[in-house]
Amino acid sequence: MTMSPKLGVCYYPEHWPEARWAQDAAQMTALGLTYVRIGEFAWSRIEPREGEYDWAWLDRAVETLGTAGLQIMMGTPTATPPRWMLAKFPDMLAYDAEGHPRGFGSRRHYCLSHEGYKDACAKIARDMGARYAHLDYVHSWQIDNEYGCHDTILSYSPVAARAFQIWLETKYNAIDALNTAWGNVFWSMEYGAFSDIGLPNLTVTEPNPSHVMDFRRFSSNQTVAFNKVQADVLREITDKPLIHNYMGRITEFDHFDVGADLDIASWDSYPMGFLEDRSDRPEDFKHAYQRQGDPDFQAFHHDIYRAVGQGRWGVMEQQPGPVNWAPHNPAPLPGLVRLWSWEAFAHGAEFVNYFRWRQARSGQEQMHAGVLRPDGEPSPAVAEIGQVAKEISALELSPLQESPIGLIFDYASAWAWDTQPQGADFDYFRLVFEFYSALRKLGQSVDILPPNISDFGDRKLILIPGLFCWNDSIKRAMRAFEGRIIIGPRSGSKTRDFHIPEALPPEIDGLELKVTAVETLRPSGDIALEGGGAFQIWREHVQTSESVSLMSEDKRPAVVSKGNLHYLCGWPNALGLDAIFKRQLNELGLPIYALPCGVRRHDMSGHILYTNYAATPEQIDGTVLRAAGVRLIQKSSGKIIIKE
């Protein structure tokens, strides 16, 4: 079995003169592009007034692109409802946490709970599907666009408030059951009816965490339901793949739940924008990688979305040059567009689409670079994209193999620790990402696993950092697993209702251990570990009769072990994770690779890819890998197939 990944581009025919379309299509195919995504923001041109459709222009665009040899990824345009929709549904607007309605004038201003708008979305999806799904040109369907972008999952609108009350009544049935689950006896917060319950915002001080947690679950469920409305409509019309394009470091909804109704996961990869806008890295790190992006951030999301798509995934939008939305927007080093593309293929991507074909001349994104400049001439990315197209056309890539290491990622835990971080620096995404990054620096491949997994397979090492509560599936998997499990910190520290367990955390079957107290540490308050490195941010005091395999320098347990179970009593910094993981990998017989800073190893079943994110050349196996360089090696022969 081999992989044949494809390249594509995001295109907006409605933005350009129709006389240009055929030339654009011909240039795309000449460059080696196969896919083109269209339609996801075009509702006002498709239906300029309610019930009045203008399909003719889109028909011609589809025909022009299709006859040129391009496969179309058709987007439903529901992320950008036209202005007449707001006149029809003036209560459709989402509200922010301060109680202000989101206004018309950009995008994603709708509330996911608005039933009238959901019905309108179903209608436009049905109409588009009926018109285009039968065409051979149409490869797949993207539903909506970037759920969660611009903080748009949590809506505090009156519509959301009523939907939340209904959701709670369905979940709890009786108000006394809700009062008990939420612990509402505290501060006299008991309710007499579900209609009395408001949203957890605008309170004098922090709201009840159980209330917040249920609101976060509700908001995620509303996202799933919104997506499912269109998925169900399209399923009735076509058997072509359904896709959504997720984003980087968006945790406000459960992507696994949304993905269950789709066929392929994709995400929008903006390495340099995300380093500037969504990274916890220190300033010196951001300076060193300002023109490259974080060496692990893209791979982490590739592996997340491979899990969300149950093996099928791609990059719907790949940054080809400077973006427009980060605090600073430098240009990538020469070679980075090629590197990012190859890195995606090494993690199993079926496609990489570049955003966008031509830089817009108007609107909010006119400063966002495209494959072509605003005048239609090539940008620096064109040569790199063409090179990648030639390289993949000449190769049959091996698929991914199951990694011996699995890492649990749980969206509900992100909501829990947003709700009650206990310390200013505690962030679930950061915790899991630092575990992942530490392993990548040691040359390891890592499979991201969902929290409801019931079987860890034949893996050798499973990591469970910060899982806020246990579920029956993962407990079964842990009991049956013969490999090694590293748990913590903060795992199992709450019940599902957001209470401290009566018997105290972490409540791990087979491990006699109680967390008796926790503390959050100032940036200057790290606690050194005897094996190297230190605990940062979060530290637990424990009571145990089990073996202590690592101590802190103040003589408290840092790692508690019994059999294949190992519990971390704090959040290790980078040096601490490096020391702990090296010991574990050595004991498990997993090879450790000495990689220069910025170089990463990507393991496929038949090939190894090396990528150099550093701004300087680095040595790999005695030879130089240039800055922003890639090297693909065939395992069976050791032959270099693709190089610098």
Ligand code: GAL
Given for the second form:
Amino acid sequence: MTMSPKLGVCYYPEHWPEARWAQDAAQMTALGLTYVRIGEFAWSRIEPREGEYDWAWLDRAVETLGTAGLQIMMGTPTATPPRWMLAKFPDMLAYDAEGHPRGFGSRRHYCLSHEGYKDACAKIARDMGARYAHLDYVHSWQIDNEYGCHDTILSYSPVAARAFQIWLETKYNAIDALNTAWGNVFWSMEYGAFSDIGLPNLTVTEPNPSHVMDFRRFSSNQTVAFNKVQADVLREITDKPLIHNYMGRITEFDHFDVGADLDIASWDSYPMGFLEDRSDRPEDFKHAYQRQGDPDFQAFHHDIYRAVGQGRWGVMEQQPGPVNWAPHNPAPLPGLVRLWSWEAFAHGAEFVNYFRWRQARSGQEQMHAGVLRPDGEPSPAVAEIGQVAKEISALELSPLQESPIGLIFDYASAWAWDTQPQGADFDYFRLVFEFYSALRKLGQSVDILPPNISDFGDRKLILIPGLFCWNDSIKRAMRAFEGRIIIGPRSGSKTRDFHIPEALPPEIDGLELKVTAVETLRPSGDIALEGGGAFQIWREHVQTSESVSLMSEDKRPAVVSKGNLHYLCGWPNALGLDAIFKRQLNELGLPIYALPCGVRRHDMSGHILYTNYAATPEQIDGTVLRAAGVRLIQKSSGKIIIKE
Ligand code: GAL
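If the structure you just shared is the form predicted on its own, then what does the corresponding form predicted together with this ligand look like?
First the chain shown before, then all remaining chains and molecules of the complex.
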């Protein structure tokens, strides 16, 4: 089996004169593009007034793109309800945590709990499906656009408040059960009826964490339910793949749950925007990679979304030049657009679509680069995209293989530690990402695994950082697994109801260990480890009769080990993780690769890809790889097939 990934682009025919469409389509195919995604924001042109449809322009756009040889990824336009929808449903707006409605005038202003709006979404999805799904040109369907972007999962609207009460009543049945589960005797918070329960915002001081955690679960479930309405409608009409385009570092809903109702996962990759806008890296790191993006952030999301799509995934939007939304928006180094594309393929992407075809001349994103400039002439990305198109059409790529290393990623743990960080710097995404990044620097490929996995397969090493609460499946998987497991910090430290386990954490079968106290550390308060590096942010005091395989310099256990189980009693910094992982990989006989700083190794079954994110040329295997260069090697012959 081989992979033949394809390229595509996001296009908005409704933004450009119809006379230009055919030329755009011809240029897309000439550039080597296969896919074009359209439609996802076009509701006001499809249905300008309620019930009054204008399909004619979209019919002609579909026909023009399709007959030019492009395959259409059709978006349902539900992320941008037109203004008349708000007049029809004045209570459809999402509310922020301060209790303010989020107004019309951009996008995603709807509350996911609004039943009337959900019905309207079902209707437009059904109408679009009925009109276009049967066409050969139409390849797949994107439902909505980027759930969670612009903070749009948690809504504190009156509609959400009522839906939350119903959700709680279904979950607990009796109010006493809820009072017990939430521990409401604390501060006299006991409720007499479900209808008394409000949302956990606008409280005088922090709300009860069990209350917040249920609200987070509810909000995630509402996202799943919102998506499923359209998925169900489209399933009745077509068996073409259903897709959603997720985002970078959004953890407010469980992507595995949404993904279970879809066929392909995709995400929107803006490497430089993300490094500026949502990274914990220090300033010198951001400076070094300002025109490249973080060498691990893209791969991490590629691997997450491969798991969310159960193997099928792609990049729905790829940054082609400066974006408009980060604090600073430099241009990428020459070569990056090609590097990002190749990196996605090396992690198994079926497609990479560039966002957007032509830079808009009006509206919020007029300063966001496109493949074409606002005047319709090529931007610097064109040459690189053309090069990638030629490269992928000339070769068959080997598929991915299962990695010997698996890393658990759990959205509910992100909610839990967001609810109760216990220190300003404790962040679940950051914790898992730092584990991932430390392994990638040692040349390892890592599979991301969901938290309810019941079998770790033939892997050699499983990592479970910060999993707030055990579930039966993972416990079974841990018992049956013969490879090594590294657990913690903070894993198993709460019950599902958000209580401290009576016997004290971490409650790991086969490991006699109790966390007796925890502390969070100031940025200047790192605790050195005897093997190199330090604990940062979080550290635990433990009681154990098991062997201690690493101590901190203040003479407390740092790693407790028994058989294949290893427990980390803190959050190691980059040097600490490097030392701990090197030792573990050596003991497991897994090869460690000495890579220059910005270089990463991407392992496929028959190929290896090297990417150089550094702004300087680097040496790999005795030959120079230029800044922003890629090198693809065939494993069987050792031959370099794609250079520089
Ligand atoms: C994505 C979004 C696109 C566009 C893009 C700009 O978040 O899906 O519609 O806004 O960002 O970078």
